[in-house]
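Quick heads-up: it's one chain on its own, the form predicted on its own, in structure tokens.
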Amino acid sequence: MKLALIGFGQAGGKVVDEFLAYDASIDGGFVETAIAVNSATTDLHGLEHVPQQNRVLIGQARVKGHGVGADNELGATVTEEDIDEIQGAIDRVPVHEIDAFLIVAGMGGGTGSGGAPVLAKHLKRIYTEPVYGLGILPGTDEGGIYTLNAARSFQTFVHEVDNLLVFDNDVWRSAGESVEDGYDRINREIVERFGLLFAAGEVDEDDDVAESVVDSSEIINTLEGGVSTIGYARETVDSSGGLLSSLRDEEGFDEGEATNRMTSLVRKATLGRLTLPCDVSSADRGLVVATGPAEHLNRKGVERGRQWLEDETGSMEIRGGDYPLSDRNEVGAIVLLSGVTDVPRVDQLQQVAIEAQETAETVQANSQDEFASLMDTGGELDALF
């Protein structure tokens, strides 16, 4: 699947930068173009892989390259005002060669949180290609303003994109990690899961051909509206091949082992740590992709995994396929669940945001009253003018 990636804000830019590195490392070919948009000059300078001409600074007239300070209303405003600057970079995208746009943004900050929904609306108005969002939720310990930003951005973003893929930082934090190390590891987790999904089906002449190809239409049909989450499980295998492997194939040993392994991996991916935890049975659609050396993948394993997921979700729209990766010593299963509706984290996010908003309004009202009281001299002192 060929994508035009647009990283919006600090988190979005870093993730897109990581996507480029990952795409090159697996020779995936799913990134057609990558653009980074930000209101802070230093964040754009910190990127390593996004081409310089594809780094767009917005909001210079208002914030002078210093960012919007977690004010996502201002982030939305400067995006609307400078949408032509962003469009200038998008005009260089060979749109006839892409399957979709993917806008990546952290939902707790200011620039990405406010600007990503504005850009999504703009792209959908101009182009016929699907516009997807990849939204990264802040941790619950990051503060009330970030939670409020994320809840308001989520509410807006999900209605402006064809599908919103979500990654919840809260689920992926590890105790004892520094903030920088934590975010670097989380970004790698994000790009591996979503990168393998989007790279599936992109093959060169020398690559192994899948038994059941996952093409872009399979992913597009699965991402048909709503909110999505991804699970991934893997295990190491002996991919050395040779005579022993050939003999095992003849005896039927390897086929049975590969089938059982794949079914188990699909279960682990689905019931393990999802990018956004949810009740699996609430999913409308799903996609199972098996990855790894071709000799360890078989149609029966993918089909059994797909049937199991069909039973778990109660959905008839569960697709499946494989993505051979000859240079890996791991077999994995990617499970995409789309149209999920039972998501406790989103319910919690919205409730905390409502409380934070009420608290902020109360504090502001009290502050105005206290300031008025401070300056009240009972009419005995006149101001200069």
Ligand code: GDP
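Positions refer to the first chain, counted from 1. In this text, rigid core is short for the largest set of C-alphas that superpose within 1.5 Å between two forms. What you see is a predicted model; the values in this text were computed from it and never measured. What changes on going to the form predicted together with the ligand:
- Remark: with the core as the superposition reference, the CA shift of residue 362 between the two forms stays below 2 Å.
- Superposition of the core reveals a Cα shift of 2 Å or more for residue 377 between the two forms.
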Contents of the next structure:
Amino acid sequence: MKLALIGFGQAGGKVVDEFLAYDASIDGGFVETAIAVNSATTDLHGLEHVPQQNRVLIGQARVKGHGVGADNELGATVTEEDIDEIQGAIDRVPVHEIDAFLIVAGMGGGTGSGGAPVLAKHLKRIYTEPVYGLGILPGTDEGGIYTLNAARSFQTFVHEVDNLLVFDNDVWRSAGESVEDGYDRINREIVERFGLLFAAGEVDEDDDVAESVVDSSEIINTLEGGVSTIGYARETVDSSGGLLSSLRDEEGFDEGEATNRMTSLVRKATLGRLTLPCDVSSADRGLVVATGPAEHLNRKGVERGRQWLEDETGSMEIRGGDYPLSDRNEVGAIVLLSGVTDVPRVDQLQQVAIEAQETAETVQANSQDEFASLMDTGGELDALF
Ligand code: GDP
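Now that you have shown the form predicted on its own, what about the form predicted together with the ligand?
Expanding to the full complex; the earlier chain stays at the top.
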């Protein structure tokens, strides 16, 4: 499906930049336009692929290009004030060509955390196309303010978008990696999963050599409301046609092997590391996408995987299809779980955020009292004016 991607804040911009590189590398064609919005000039300069004219600086009157720190209320305010600047870039999007908007932001910071929900609300008011969010949760070691920001932004963002796709940095950290290297690796993981999903709905039916390609309307229907998470598993296949086997037909295709492989990949994708870990049985809807060379994909494999996911989730609304990718020696399964409700990480985030909010209020009240007592002279000293 064709997307207008809007990266909000530093993380959002970097991930959108990476989406552009990924889209080009798989010849996916799912990015119609990419825009980056930020209150910090240096972050916009650091991008490599987002076109210059699509980099929008907001909040200049207040923060002079220096960013909003981790103040997401200020991030929301400057976005409201400069919404016309963002709209100026969106006016250049051929909206009749796109299937949806996707706003990408790190939820723990200031600009993206505060601004993304404001922009979502604005887009929903103006356009009929769905507006999706891709929200990145902070690592648990980032500290109270990031957790509090993320929890408040999550609470707001989820109500302003048609679906909030979530990626949890905390689950994807690796020990012994610098923060920068870590983000580069994590960003590639993000764009591969979400990129394959969105590219899947962008197959030209004329070149279709697979049995049942995923249509963008199937992605849209799966993303109808709530919070989503993605699982992905892949396996190397012998693209040369492989050793001769008595089970292969005259084109060298082993139906049973392909079916078993896909069923097991769907299981691995679902039960392995999700972008947002959750209880799979709480999903309302799902979509299974089989990726890889068309000669290694078969309808039966997707169908079996789809049925397994129906049993696992107890949902009747599980869709499935192919995304053929030629010139690859890998077969993969993308599993999109949507409308998930049993998400321990979100409960924990909210709990820690409530505690952080209470601590912040107490600290502020105490410091006001302490300041008052510091300046208290019992009325015996007069101020100048
Ligand atoms: P903003 O510029 O004020 O919106 O804030 P940032 O985007 O810099 O940071 C917000 C949060 O995003 C941080 O707390 C991190 O959890 C996360 N983050 C920052 N940079 C990256 C990145 O490149 N990749 C990922 N996955 N997360 C990031």
